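We begin with a single chain expressed as C-alpha cells, specifically the form predicted on its own.
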Amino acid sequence: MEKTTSESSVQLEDFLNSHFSVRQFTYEPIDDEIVRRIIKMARRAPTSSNLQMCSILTVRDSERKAKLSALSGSQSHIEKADVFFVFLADLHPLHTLCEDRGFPFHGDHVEPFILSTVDAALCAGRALTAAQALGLGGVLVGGIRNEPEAVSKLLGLPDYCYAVCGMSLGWPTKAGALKPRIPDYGLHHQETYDPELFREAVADYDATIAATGLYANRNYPLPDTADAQAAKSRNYGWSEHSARRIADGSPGALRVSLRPFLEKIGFELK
C-alpha cells in the first residue's frame, strides 16, 4: 500500500521550516503554566543513555534580567523578555548521586562534557520550537558564556554545571523574515564528506543573502594579517562575513575565560 503525506505532517513540516529568531516583545505576561508546558516539552529531548544533564533555570526578576544582559553583551531583548530561560549541561546532580553511594565521579573528562552541552543544546532548541509551537516567540542568547564565572556567581550555579546558552521569550510584536539557509546541497553529503559541494554552493548562497540586504552597512572588521586590497576585490556576502567572523582571535570573540572557568567548577576536560 503507497504510503501518504497526511496534511498534520505538512503541517508540521510547513512550521518546522518558519523558524525565525524574535527579539522585539509585547508587555503581555506569559502565564506560569505556560512556562511549565514549555519545560515539559523541552525536556522530553532526546538525552544519552538517559542521564539527563541538563537543567532549566527560568529568570523573571527584572533586575537579575538587567544583570545578565549586561553580562551577554547588553543584549536589550533579555530585559524586555518577560521570561528568560538559562539552559544548563549539569552534572551536579549525576556527582550527587556518585558521592552518595561512595562511587567514582569521572565528569570531568572530554565525554561528559560534551553529552552534557549537547543535551542543553537539544532541550533548548525543543524549548524554542515548543514555545513557537503556542504562538510565542524568541531567540537564543550564546552571550551568556561571555562572563561565564559572574553568571555562574548571579545564578547560583553548583560545580559541575555552566551556561550553556539562553533564551529570550515572549509574545511577538510582529511577525519575523525568515532568514535564507545555504542549499541544502552544500551541507548535505552522501556517503562520504564532499567539501566541494560546499563551495558550489556558498556561491549561490551568497547571491541570495546580497539580495536580502542582510550584512548592508554591517562588515565585520578584517584580520590584522589580510590583504586588504584583495578584500576590496570581493563582494561582501555571507561568505566573507563568516570567514572575517571566525578568523576574529579576539579574547571576547573567542570567550578565552570559558576554559578556564570550566576547569575551576571540575570540567577538566581530560
Ligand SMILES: Cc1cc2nc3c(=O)[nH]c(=O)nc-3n(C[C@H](O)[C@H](O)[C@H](O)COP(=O)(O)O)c2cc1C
The other form holds:
Amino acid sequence: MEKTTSESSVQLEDFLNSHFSVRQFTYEPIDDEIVRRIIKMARRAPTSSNLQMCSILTVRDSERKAKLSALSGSQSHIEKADVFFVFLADLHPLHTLCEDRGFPFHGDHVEPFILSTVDAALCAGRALTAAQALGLGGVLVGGIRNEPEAVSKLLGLPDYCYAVCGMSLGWPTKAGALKPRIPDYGLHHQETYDPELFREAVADYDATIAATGLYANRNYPLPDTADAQAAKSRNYGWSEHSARRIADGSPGALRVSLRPFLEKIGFELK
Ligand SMILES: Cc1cc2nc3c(=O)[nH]c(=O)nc-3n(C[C@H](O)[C@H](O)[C@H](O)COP(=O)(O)O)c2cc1C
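And the form predicted together with the ligand, for comparison with the form predicted on its own?
Then the entire complex follows, led off by the chain already shown.
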C-alpha cells in the first residue's frame, strides 16, 4: 500500500474533511448504474465476523417516499430526493440459516442487536461518502425510527430486521457549508479518558458556533424542572441547545415506541 503523502491520499483526506449534509436537490434523476456503484461501495464496509448483517432497501416510488416522509416527521427532502435508501440491521438471513439447519438462534440478545446496528451504521456512513464521491449530496435520516411499526409494514420488513436510518440522495442545488465540530482535543483522549477536556473544548466550540449563527434562531424548550432565570443568563449556543435536546423526555424525542416494536420483531435485548 502507498504511504500517506501521495497526491491521491491528500485529495482523499481533503474530500473526507469536506463532508456536509445536503437536503435540497435538483430534479435531475440518478442513473441506476450510479445507485449500483454506491451500493457496491457501501457494502465494502467492514462487518463484524463477516456476518454481513446490513441490508439496504432502495425506494424510488414517489408515493412510497411521500409516505416515508410523513412517517419521518414530514421531512420534505425525502420526497424530493430521487433516491431514498433505508439501512436495515438485518438478522433475518442468519435466522433463516439457523432455521434451515435446526440450530438455535440467539438474535434476541443485546450483542447481535448491536452487531447488526453497527453494521448498518457503517454501511450508511460509507454509502453517503460514496455518493458524495460521485458528486451527489445526501443526508442520513434517523426520523425513519419515529414510527417503526408503520415503516416496517410499508417496506415489508421481516422479523429480526429494522430500519436503523434512511438516506435522502440527489444532485445538490447549491454548494453547502461545513458545520464546525467540537475541537478534536475535547473528544479525543490520550491513553485514559479525561472529562475536563470536553469542558474546555465546548467553551471554544460555543464561541465558534456563535460566529456562524447556526443556533441563533433555535430555542429548544427548557425542561419543566429547569431554573428559567439561570437559563436566561446563559448564551444560547450548541451546549445549551444540546443539553435541552437531550433533557427532552417527551415520548417523541425518546422514540418510546422503538423498544416494544423491537421486542415484537425478535430483538428482545436479553
Ligand atoms: C444517524 C443519523 C441520523 C440523522 N437523522 C437526520 C434526520 O432525520 N433529519 C435531518 O435533517 N438530519 C439528520 N441527520 C443529519 C445530522 O443532523 C447532521 O449530520 C449533523 O447536523 C451535522 O451536520 P453535517 O452532516 O452537515 O456536518 C442525521 C445524522 C445521522 C448520523
